[in-house]
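In structure tokens, the next block holds one chain alone, the form predicted on its own.
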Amino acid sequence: MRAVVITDFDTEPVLTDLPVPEPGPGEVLVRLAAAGVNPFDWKVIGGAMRGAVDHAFPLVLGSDGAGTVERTGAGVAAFTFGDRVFGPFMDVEHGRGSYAEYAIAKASKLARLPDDLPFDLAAAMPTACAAAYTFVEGTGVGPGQTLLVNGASGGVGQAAVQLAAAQGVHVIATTDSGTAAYLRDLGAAETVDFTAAPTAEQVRDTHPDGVDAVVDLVSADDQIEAIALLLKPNGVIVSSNGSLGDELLAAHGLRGANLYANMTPATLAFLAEAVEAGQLRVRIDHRAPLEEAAAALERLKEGQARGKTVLEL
């Protein structure tokens, strides 16, 4: 099978041929139709999990995928040949990922894909939409409150805007001028052009009393304090970059956490139903064949994405 792999940390992804893997107990072999591309994929190349977990090389890249069940391992009763499924596939300990024609996943991690939901849309959903769901829920923000989504241009931010707005939350979305109108169409009450002036200055000018909550998708360790200080006393901030420290929160009387996507099958099924019903829109702004995976990752790393990137197999 064709697959995109790295042979070590900090090496260039390459297209190669690998044997089709066999599913073990509790596992499912999926013939993939599409793979989602996420920022975490290029972070894995740079060693984001080095030291925390063993990596097997060559390592097939890719977290998210969608396709049909080819074979099942012992003990799998939930799926059978031909079932349409989607979910997470990354398993660095065994060198497995979704940038391949076939991929292995634990049956307990996969969700069924509704018949009328396209594979490319499903492959774009798991990490981004589950992360957005996790982050918005993690703030505890509710109707009538104000939420700043810092970094709303990409797939996670766009989903977070919609999920919060659907709950009656007043959403402020940071973006560039080219994506602002689209975010307002998704439900953002306000947009802030981060290219025009520092985000914190602009938000403070329009909300001098502060905001209730922040979902921060872009700030590094040395940038997060300026965003956190936009919060009202006892406000809550969630970071997707691991940028929050206990000292920062305690010093300013704030609440917060570093959170990551919680991709349970129940959450994925809920999100699929929302997309199917038109309540959650997933924008794919870049499609590429498997052999262009390296270029697609570089485009994402350079911040060019204004939606989701999908590899079509």
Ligand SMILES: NC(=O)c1ccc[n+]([C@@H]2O[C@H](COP(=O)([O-])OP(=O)(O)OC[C@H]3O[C@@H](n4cnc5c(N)ncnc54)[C@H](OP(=O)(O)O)[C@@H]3O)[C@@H](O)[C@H]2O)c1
The other form holds:
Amino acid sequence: MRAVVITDFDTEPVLTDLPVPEPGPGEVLVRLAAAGVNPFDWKVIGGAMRGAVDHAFPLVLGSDGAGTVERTGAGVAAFTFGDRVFGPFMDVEHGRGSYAEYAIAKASKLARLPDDLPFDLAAAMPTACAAAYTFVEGTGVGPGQTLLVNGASGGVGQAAVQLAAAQGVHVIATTDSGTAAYLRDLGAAETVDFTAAPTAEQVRDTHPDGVDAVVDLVSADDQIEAIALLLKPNGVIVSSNGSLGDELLAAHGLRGANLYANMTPATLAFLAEAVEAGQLRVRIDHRAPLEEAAAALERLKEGQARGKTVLEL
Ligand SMILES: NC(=O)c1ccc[n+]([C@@H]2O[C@H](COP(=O)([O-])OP(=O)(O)OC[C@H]3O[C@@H](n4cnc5c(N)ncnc54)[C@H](OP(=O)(O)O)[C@@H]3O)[C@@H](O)[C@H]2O)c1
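Given the form predicted on its own, state the structure of the form predicted together with this ligand.
Let us now look at the entire complex, which starts with that chain.
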């Protein structure tokens, strides 16, 4: 099968030919129709999980994918040949990922794909939409409260804006001027052009009493303090990038946490229903064939993501 692999950390992803893997007990072999590309994929190349978990090389890149069940391993009763499924496929310990014609997933991690939901949209969803869901829920923000989504113009941010706005939350979304109208259409009550002036200054000007919650998708460790200080007393901030330190939170008496996407099948099924019902829009802003995976990753890394990137198989 065709697959995109790295042969070591910090090497160029290359298209290669690998044997189709066999599903073990509790596993499902999926014939992928589309793979979603996430910033985490290029972070894995750079060794984001090095030291924390073993990596097997050649390592097939990619977490997210959608396709049809080809074969099931022993003990899998929930899925059968031809079922439409989507979910996370990354397993660096076994060198497995979704940038391939076939990929293995744990049956316990896969979600069923509704008939009307196309594979490309489904492949774009798992990490970004589940992260947005985890982060918005993690803030505990409710109707009438104010949430700043810092990094709203990207894949996670767009979903976070919609999920929060649907609950009656007043969403402030950071973006460049070109995507502001789209984010307001998704439900943002206000937009802040992060290219015009520092976001913290702009939000402080319009919300001198602060905001109730922040979902921060962009700030590094040395940038997040200015954003965190926008919180009202008892407000809460979550970071997608592990940027919140205990010292920072304690120094200012803030509540917050570094959170990670909780991609359960139940959450994925909920999100798929929302997409199918038109309540959650997933914008694919770049499509590429598998052989152009390296260029697609580079494009995402360089910025200008205004939605999701999908590899078509
Ligand atoms: N913890 C987890 O489980 C988890 C899950 C998913 C994602 N993440 C992380 O969360 C981050 C966002 O993911 P994503 O998939 O949404 O990425 P993405 O699609 O690349 O979107 C990031 C967006 O943020 C914008 N941005 C860059 N600098 C900004 C700034 N200073 N202020 C406001 N916006 C800015 C980018 O615009 P430009 O392109 O113009 O720079 C881009 O539109 C990534 O670092 C990702 O690795 C973590």
